[in-house]
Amino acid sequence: MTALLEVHDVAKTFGEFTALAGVSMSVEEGQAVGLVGPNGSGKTTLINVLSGVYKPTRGTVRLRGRDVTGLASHRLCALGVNRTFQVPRPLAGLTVAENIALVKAGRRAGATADLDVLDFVGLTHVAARRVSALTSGEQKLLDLARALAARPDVLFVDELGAGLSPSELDHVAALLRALRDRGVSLVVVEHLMGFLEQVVDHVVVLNAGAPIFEGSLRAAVADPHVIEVFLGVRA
């Protein structure tokens, strides 16, 4: 496998506030990357980064050896980066379908296979109803379908699995099995190790905005600095 995204130092302040403190991974392709850490440890914002949102205040980013540093959102998906949100964000006055016709209707050419989105993640029988009707379960099924119309090789998975019952848990970790069978790199977010063991292998853990841990979940969950930062006593 090769490096499909590289990350070197990293980092993002605001103003005195530093939120990422010199961040370096990489993901290959067809790999899933845990991103996992303590509240308030830079998760999110370096998803925020990586996906266009914020510039980061130094470091690089590489999209198959290209330099995406600081590109927006609106580029880095048109080059195969989306993600979806801890709060998703569809259009609420629209249906389920014509939320999915809209991503497609601007998605890049060519890319990676397309895929039935709606049937996918099994949303099909919800097609015709209005977003604003839909359970969170399935607002939460309908941002990653939404996500995955625009034919992403890369894409950031935010919390998808926060507030969802243990069968929708179950479900969703396959879907992302399924996605990474197809050849999709992910970098998955999320604070449930029963989850993130059904979709990854490799984790990067952050703290205070610095990597320090990257490795196995297996070895991640028996390092000492991991366990004394998540719970607070030294191993």
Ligand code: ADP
Contents of the next structure:
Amino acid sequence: MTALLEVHDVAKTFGEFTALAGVSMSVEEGQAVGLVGPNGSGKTTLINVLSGVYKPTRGTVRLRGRDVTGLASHRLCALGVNRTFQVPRPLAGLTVAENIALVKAGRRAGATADLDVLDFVGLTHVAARRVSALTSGEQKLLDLARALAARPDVLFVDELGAGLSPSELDHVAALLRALRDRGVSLVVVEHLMGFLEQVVDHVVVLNAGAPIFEGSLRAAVADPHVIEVFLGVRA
Ligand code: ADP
Ligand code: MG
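What would the structure be for the form predicted together with the named molecule, rather than the form predicted on its own?
Starting with the chain above, the whole complex follows.
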């Protein structure tokens, strides 16, 4: 069976520096995969490559079997690939509703085609508010709504939980589960294991730009090499 997204030996260098040393992973239709690893291990760079911000130095990316390596963000978006940003960059002078209206849904179908994205994330009550007046948690939800407005089939979620309160985290975890249940495939970058276990069953662990573990979250947190990489000590 062909996976929805197949990443083969993707590398990315910045000058002399190797940010991704050859990452292979696949995401099945409707699967939620966690992407974890210490700061600087290449998680955001991988998302940047897979969402068309950077072209990989090496390797291939296939979407439904089609080679999409190096396609620009807007082309990938039109094919159903979108992402949230670790640091959201909404147009702060515009309202919440205006930020969403700017997203070209491309009129693609997709599992979230019928979704009122502001209602889904719980921001309808602030739709007329300027983004600059939102809390940081609300700005994160807006970024999720913005990404969903493009009706992705694959969504990369980069530390959406960072800085949220426990109740906001539960809300975001429930939203991601609801998306997965609709058939949206997710790649979720998150440090908070309690959050991840609510959303994903499978994780890829990166260290220094290379995968060091792939399997269940439960097995990952018990793996001596993973523990060593995270805590800097041998288990
Ligand atoms: P993570 O998201 O896992 O914390 P990143 O993917 O953001 O890590 O970064 C991985 C490494 O690549 C870091 O050392 C970072 O400094 C470097 N890096 C990321 N983007 C660039 C860039 N545009 N130019 C140079 N180095 C970069
Ligand atoms: Mg990052």
